[in-house]
Amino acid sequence: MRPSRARGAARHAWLFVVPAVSAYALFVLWPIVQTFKYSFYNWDGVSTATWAGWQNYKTVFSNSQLLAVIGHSFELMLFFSAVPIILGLAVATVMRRFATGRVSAVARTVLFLPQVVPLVAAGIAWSWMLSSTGAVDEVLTHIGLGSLAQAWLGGFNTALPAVGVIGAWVLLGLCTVLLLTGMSKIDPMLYEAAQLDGASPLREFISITLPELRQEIGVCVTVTVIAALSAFDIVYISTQGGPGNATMVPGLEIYELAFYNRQVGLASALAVVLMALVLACIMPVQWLTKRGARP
């Protein structure tokens, strides 16, 4: 191809990608430009706003309200992290050996069917099953367990992990559809090479299957933590936050900073020191990823 006709043919294709970034920039770019710029002041949203520089960074990082609140995201990570990702190993494990063909379709349309589910109605639905006189105390006091039936939602020790299983429960579908799909890559030839050397199922899973998932996992863990830390829906539909600030977590609380209190500084630099532990998290994760990668 000429130069001259290469060039054109060059900046066709910009034509065709101007759209998207430009819609990229207004809709994600320029927020989170306005964010770290609303940060640095004192803004209730309607009136002239006041420079306060690093003052409500240093609110975010010495109130003991908001520490507590993002400790909540890392307590969250545990069960929308750690429970999908180990379950989802454990399931698409046993998936691959035993179901085949039709089976194994069904198991993964049903596993997947949280996903689908919008998160406010699932929300509304663990609720409801949550409750006091809702079906899992009800399965409790059926099975002899009548003892350790209460309201998981409306305890102070209990309603951050009542919150936790929810989530798990929709992120196992996608972990282990995931993980799955890697399962189904690897070269049969490596089991079979590993069962004529003696291998038990275990050693399989620790030498072959776990090596060769470092990227199926990386995705999962990437996915999870992200949910983990930008919990909104299902906070605020199943608990709206509470008991007291029991199961605040980061999202609602600037949501509520925002547009309840009117502290728009204030809720910008706690959404920026969010996307800080999002990148902090996550960045080490993709570089381990990418590190390991199959070639």
Given for the second form:
Amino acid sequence: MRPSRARGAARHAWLFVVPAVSAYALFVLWPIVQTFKYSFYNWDGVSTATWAGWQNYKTVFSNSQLLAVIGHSFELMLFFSAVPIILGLAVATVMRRFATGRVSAVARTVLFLPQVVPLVAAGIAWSWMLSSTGAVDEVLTHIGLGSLAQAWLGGFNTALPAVGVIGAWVLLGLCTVLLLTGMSKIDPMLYEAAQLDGASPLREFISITLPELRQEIGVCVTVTVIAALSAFDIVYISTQGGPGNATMVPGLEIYELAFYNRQVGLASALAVVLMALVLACIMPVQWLTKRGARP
Amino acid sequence: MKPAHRSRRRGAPAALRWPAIATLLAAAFATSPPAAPPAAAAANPASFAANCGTKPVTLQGYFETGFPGTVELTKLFTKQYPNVTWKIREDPFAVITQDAPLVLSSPNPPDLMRTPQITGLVKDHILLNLDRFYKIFGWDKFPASDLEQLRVDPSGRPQGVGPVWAMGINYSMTGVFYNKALAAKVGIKLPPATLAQLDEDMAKAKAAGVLPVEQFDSAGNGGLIFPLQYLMADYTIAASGSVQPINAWVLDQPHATIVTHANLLAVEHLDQWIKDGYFNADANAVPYSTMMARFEHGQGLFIFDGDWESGNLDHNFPGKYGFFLFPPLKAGGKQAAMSAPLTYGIPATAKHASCAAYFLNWVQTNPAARALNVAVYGSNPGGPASLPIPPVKPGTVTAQTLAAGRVIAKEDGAMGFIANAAGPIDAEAWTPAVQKLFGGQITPQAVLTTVQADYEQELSAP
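Same protein, the form predicted in complex with the partner chain this time rather than the form predicted alone?
Once more the chain from above appears, this time first in line as the rest of the complex follows.
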């Protein structure tokens, strides 16, 4: 009887899974497959498509403007990934050591708030702050650095870093909270033992905190790298890819190719390349963080 | 046992995963390629009664946000034709532009839609050919120049020839707006008679600590092409006597090029203005709305803009602003301005196409509608050349822009917007090019060659 009951339970389990799997297949997998298919056609979104073979992919890899757009994503990674994770580690460490009870709760809430604010609203607010009459330039002027004041989102050398700062602001809270949660799981005895051995706070951080946070750091890297590579909202609202094409990123380029230029095939090819790029960046991170993870 | 148990549950085994992906891909490629929607029966010409009849009709409109005048006109239309009611949806320009092909080809399209770009829609056969109304409504009495930008070859290009595919609610015109108080403060007499005088006025303003030009040029809104096109017109008229070469380029005429000596002089002139600091330093980060807000708050002696702001300035700041046409290169020379219809089209499968067309004709010919149009928009209401322009209060900005329109019509100086040539060339080529010029990233020659390259690529696309 037992094998037959087990098979029945398995069948019932599948029934529970079917709705979610169906929705996932319909709204995620099928559009991905369709995108892959469209990438082999020349199509304006309305008229009948014509077969293009690999031409759209050749264009993606030979068009200097499209390659520059992909390059911008890697520059953004510095701000979207490195800055929030490094700052997040620092803030989480300080909070774990010094902020307790209500102070810690308030700090966590304040840091996490950017995650709650819609990115469009954040983009608009930051655009105001980074304009030539905005808060950033006013502060600079008040502290005697008026010569540095400028329209940060309008300068060819400042626009991309300025967009990166907005991204770092959004993701800092998420990374901090994730890392704090990870720190709370670390056995306090490890720190006590280290302190008995005379370890400095820096040594504790390097030898205990960092290795124990391997998985959380992995999650942070994964989330932030995806955010950098697929950035759209912040760029669309703050610069629309300008000035020139200084802040153009793949997500926005795909949108413009598909809906303004009506080159659905080329947009789909760029989307497929972007997806492959995300996987190529994320899979090694996943593999590295899973190796030697906490049991 | 635990780890083994966990790994078994991690996901479907590879043996199952890859066939599943292969099956999905096979299913996708097995289906036919993306195809045009089945050709729906276009409105039957025989059924066109050239009016809205007497039975109740609900017209569906899809309009652009920020143009309340059109909604006001629909209300007036319902007042005159009570059997017609409206169901209106509004979206910003960007949304309308990107959604137009999908909306027009949908099974239930609106009856009337704002259509900023019509060439691609004509090529896809989703706009109604309005030539069937041409004689019924007497559009042959309309100025030919008003309809030129609404004509497109059925293949999608060139523009300027072929059937009429859309109509203008009105016909806007551009020039230079100025702040009267700042002009008095600087001590200049406007309007300048020549381009050299305008240069002098700007230099005087700069010397007096007044910003000569408040300019928008943020991404997606490359506003520097306004002064650029004025300058192109001046130098082109000096070289060839008319703005025809510019219009040929805007209308995608074969072999048209923008890489000319006259245009190079124009870009160099603009570059000199940039280097002289005549524009706000943050122009590349300033959207149109910010420019207007600053100008309305007294910042900037001039703005390069269109008569769609006339009504706003007259209503909210009476007597504070003035308007003049961009001055010619030589005193007494021909003047030119960008002029374009506020285009509305009818989907090929619209349910009430004849009623929508009747509305488009009514807007331009009905005296009350024309008066409302001028009062709200401040633009030329179009219509037959024999119809008078509704009277406006003398001395207002609207009076000045309407008078300027008559000068442009007389001198045949109307130009289409260079931003409207060849599909998405504004966002793709012009805006990045003028932004780079403003930022000192490219030379004047490179502005023209990069835009021309993009133009030719766009026109050669299948």
